[in-house]
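First, one chain by itself in structure tokens, the form predicted alone.
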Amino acid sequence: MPSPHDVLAPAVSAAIAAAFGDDFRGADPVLRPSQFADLQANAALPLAKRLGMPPRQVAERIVAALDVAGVCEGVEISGPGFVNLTLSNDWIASAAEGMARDGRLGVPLQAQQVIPLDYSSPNVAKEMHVGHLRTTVVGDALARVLEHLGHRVIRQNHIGDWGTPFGMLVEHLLEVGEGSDEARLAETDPNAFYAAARAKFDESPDFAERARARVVALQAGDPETLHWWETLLGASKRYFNRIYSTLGVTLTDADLAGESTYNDDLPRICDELEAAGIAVVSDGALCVFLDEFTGRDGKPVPLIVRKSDGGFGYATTDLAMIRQCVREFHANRIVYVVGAPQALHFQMVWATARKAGWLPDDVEPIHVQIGNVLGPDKKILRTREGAALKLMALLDDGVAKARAYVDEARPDLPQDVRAEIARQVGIGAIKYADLSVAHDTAYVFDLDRMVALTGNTGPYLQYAAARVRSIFRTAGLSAGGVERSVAIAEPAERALALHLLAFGSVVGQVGDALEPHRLCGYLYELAALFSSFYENCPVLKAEGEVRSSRLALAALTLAVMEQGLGLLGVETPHEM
């Protein structure tokens, strides 16, 4: 179901073109919201110029030309060359009843591409902390929001999984003996077993001796050693699982893609690169150097792919992921939810496989950066101890702090039902506090704020369709049953169905923007817009035709609501 911009905007464009020419039919006729018209086309203003005209004469004869019957009640002439459209209210209602029989609610489907989607990215045997939450949740968001329109989306979670701490971990795993209470640490709580083998390796050196010697057998492959390294990566998958369930995200096993999926490549990425000239030995190590990245001093900045050890870094493994996203893969888009101090660092990778060969021009690499979670104090959110506040611990917060409103809520509820709810709500609250602000900025954590029923939250938003479903129970209805049929009479229903017909344009926003917090600002819109048709065009009081069609405005908002929530990854409670 086409909304009003696409309706418009090939209008205004043909009537360009009838009044100054097929030369002219291209250009832009930049239709955007105004608080005198529906739309407003600022398209004289930059025609002018090029015509040699005052941009007022280029407006009269763009309206002269523009055939919009049918769709606009009004077209007037403002300011200095603005065109006011103002849509009618048959066009509308007529509109909204197609968005209603329509099982995608005016969702385009895109051309479909190719989009791995990095995300997540924990790291075996330590905790999830809340630095882990924005890249997981909004990567979240965004493979949903992908899927819907059609895309291809390939999930990489790629978890840190190789590398020289898993010697000391086998080690102490081996010590402590499989089944013992210490080795099941590695599964409930990851931090105390990493700190109890670090502990080790730091004060025993026959047993930082052997860890060593354990990491030589884990990259020459030795069975027995890979044995213990995948007991250590079964644990830390049912860890991520527990979370992933809390969280509601759609990650799972089949998912992961560990700096172990690569280990084999990395020798031939360095050697590739080393036989082509990119990469050279300084200092032992092999990095490149590229002219466009310089530091303070002038001198570039190195991209090290080898270290003089003979290890590889993030710089290898993130160019594998690019060779096997071109090759195995054929990506369209590459997209990166990581931290935004990552940036340079994805630049110069991205320059370096462009420079291989391996990233061809008509593939793009895409950095969604992630700005910090802070406390109160402004500064990343720890605990009092200063560690990095853990995951389900910020989880089951948002749960209890939940639950405390619903008990005192909704004390008729059973138990089981209010403990659903504040399940919905909490982890609703929390998901929806980080999805609602642009993805590079910081916000403070506030649980008293993320569960408050008013603002732009997510209970609000969830409050606001348990409230759609419960005018359908007070009528015996089902929201799914009632007619289609809309009649557009009051300022509130206009108000309401004119933003309910932007939907389909906003979704395909997130998905070329990449960010989900364009479809959080206009859910908590229309959250807001129903809220005032609900108090000034009454519903169930209203009869016949009315009725019918202001039940019909309803069912769109709420299967609206549930369809932007959901593609956020949040949950809509039937009461609260």
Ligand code: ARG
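Positions refer to the first chain, counted from 1. Superpose the two forms; the largest set of C-alphas matching within 1.5 Å is the rigid core. Just so it is clear, the structure is predicted and the values come from calculations on it, not from any experiment. First, how it differs from the form predicted together with this ligand.
Taking the rigid core as fixed, one finds a CA shift for R214 of 2 Å or more between the two forms. Core-superposed comparison between the two forms: the C-alpha position of E171 differs by no less than 2 Å. In the core-superposed comparison between the two forms, D397 has its Cα shifted by less than 2 Å.
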Second form
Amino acid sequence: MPSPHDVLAPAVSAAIAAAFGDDFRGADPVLRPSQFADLQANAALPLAKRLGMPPRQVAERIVAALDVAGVCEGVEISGPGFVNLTLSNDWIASAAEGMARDGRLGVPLQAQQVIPLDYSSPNVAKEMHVGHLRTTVVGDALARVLEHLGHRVIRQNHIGDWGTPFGMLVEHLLEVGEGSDEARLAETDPNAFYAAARAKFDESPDFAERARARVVALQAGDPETLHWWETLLGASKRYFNRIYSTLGVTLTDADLAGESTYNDDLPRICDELEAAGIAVVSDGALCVFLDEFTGRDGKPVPLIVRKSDGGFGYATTDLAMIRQCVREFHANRIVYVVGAPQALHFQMVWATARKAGWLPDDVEPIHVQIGNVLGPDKKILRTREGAALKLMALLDDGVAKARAYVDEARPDLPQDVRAEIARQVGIGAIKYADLSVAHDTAYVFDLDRMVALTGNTGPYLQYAAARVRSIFRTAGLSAGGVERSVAIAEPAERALALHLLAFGSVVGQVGDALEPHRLCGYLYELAALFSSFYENCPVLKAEGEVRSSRLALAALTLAVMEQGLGLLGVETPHEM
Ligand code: ARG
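Could you please show the structure of the form predicted together with this ligand, as a counterpart to the form predicted alone just displayed?
The complete assembly is shown below, putting the previous chain first.
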């Protein structure tokens, strides 16, 4: 089911070749929707220079050679030489029918790439904060979209499960004893567990001494120490999994690729870098200095791969991960959905990996930068005590707010149905709010705005879908069973159908640009176009072919809305 763009771009290219010869065929006929036409080609202006011909004359020659019979009902030249293309209603109608028959709804299957996708990546024995919420939600939407486009996504939950704090954490666990209330905090209130360990570390030199010895034992693979470390890891995994299942994200234990996974590789990474002369010892630490990365004083800033105490750093682990992605997974793109402040870290790690030959030129690493989540004071969201806000509490609040709405709007529904709708709406609202903003932009976490039924919110779109469903319920029809014949007469039908046809290319763009907010914007516009269609074009009161065509458009809208929200990881309640 080709999109208007897919049909018209080659037609314009062919016209250029016919008018001016094959040398000019390559000129991209940039087609964009415009105020004046379904698609506007901006081909004449760039060609005019090369041809030494006035742009309008170039446009006339293109139009004369253009064959769009059966596709366009109008072709016009406007302004300095734009070619305005107006699709015929019949073509739009038959394209919409084709889309309705296609289970993929026009979403292309792209040439398969292998894409390791690093997202969520919280830290063991620490509370997940709203920043991790955002990388989890955005990353999961990208995983779904990329998979749907035909790629092999290898989820990499790069949890922070290794390093010096684990000496202190294991020692604290030993002191309080496995199974004690304090130990259980590791799972129920990780920040409290961490804070208790930290306090001991700061107050008692004796404890600090033992904690340091623990780090050495952990790194040396002492079985007893490893056992306690695994106990901590298990508690954190249960905690993460509770959040993941509440959020409805696709991550499982099989996707865990924590820092500890790369342990055995780290000495080798350092040795190879040193042998190749890429890393040098400076003040006892093994460092990589790259000319492109300089500090304020103009001197290169070091990427530390081995600290002076012999411990390995965050960067070393990331180098090991890249090597694995390239050598074992044969990655085409490596995508990191991680906070924006880590941009420099990744730049330095990639430059080092390229220099070491671990990251070939044809493998593209991409940092999907995640912006901050802010509180009402426009500062990074925290509770009044200054500790990062508890994520589970936020999710519960979202569901409670949605529940208050459902209780008021739908007292007719049984309790358990209302509870389920509230869960879908509350969680959907929080996820959608994360996704609808460009991923690198900060936004204010405002639950009331998120659960609102107006504006570009999850509940607004969920409600739009539920409303379409209710049309079919009223008519005693199933949306999947309607006839798929479309006829277009009214402007609102035309606008809706044209927008529906763009779905596939929007999903493709989301996968290419790694920007879920484009799909949100598309669905928001779809809901608005459906509303004006529904206002202007009676569906159930219409008769004959008009009725069945309108039902077909409604069914297609519902299918796109559900598939679109599904790709974002947002559920659609059957009624609201
Ligand atoms: N655990 C880190 C944090 O919470 C994020 C890890 C991101 N991934 C990576 N490969 N460095 O900040």
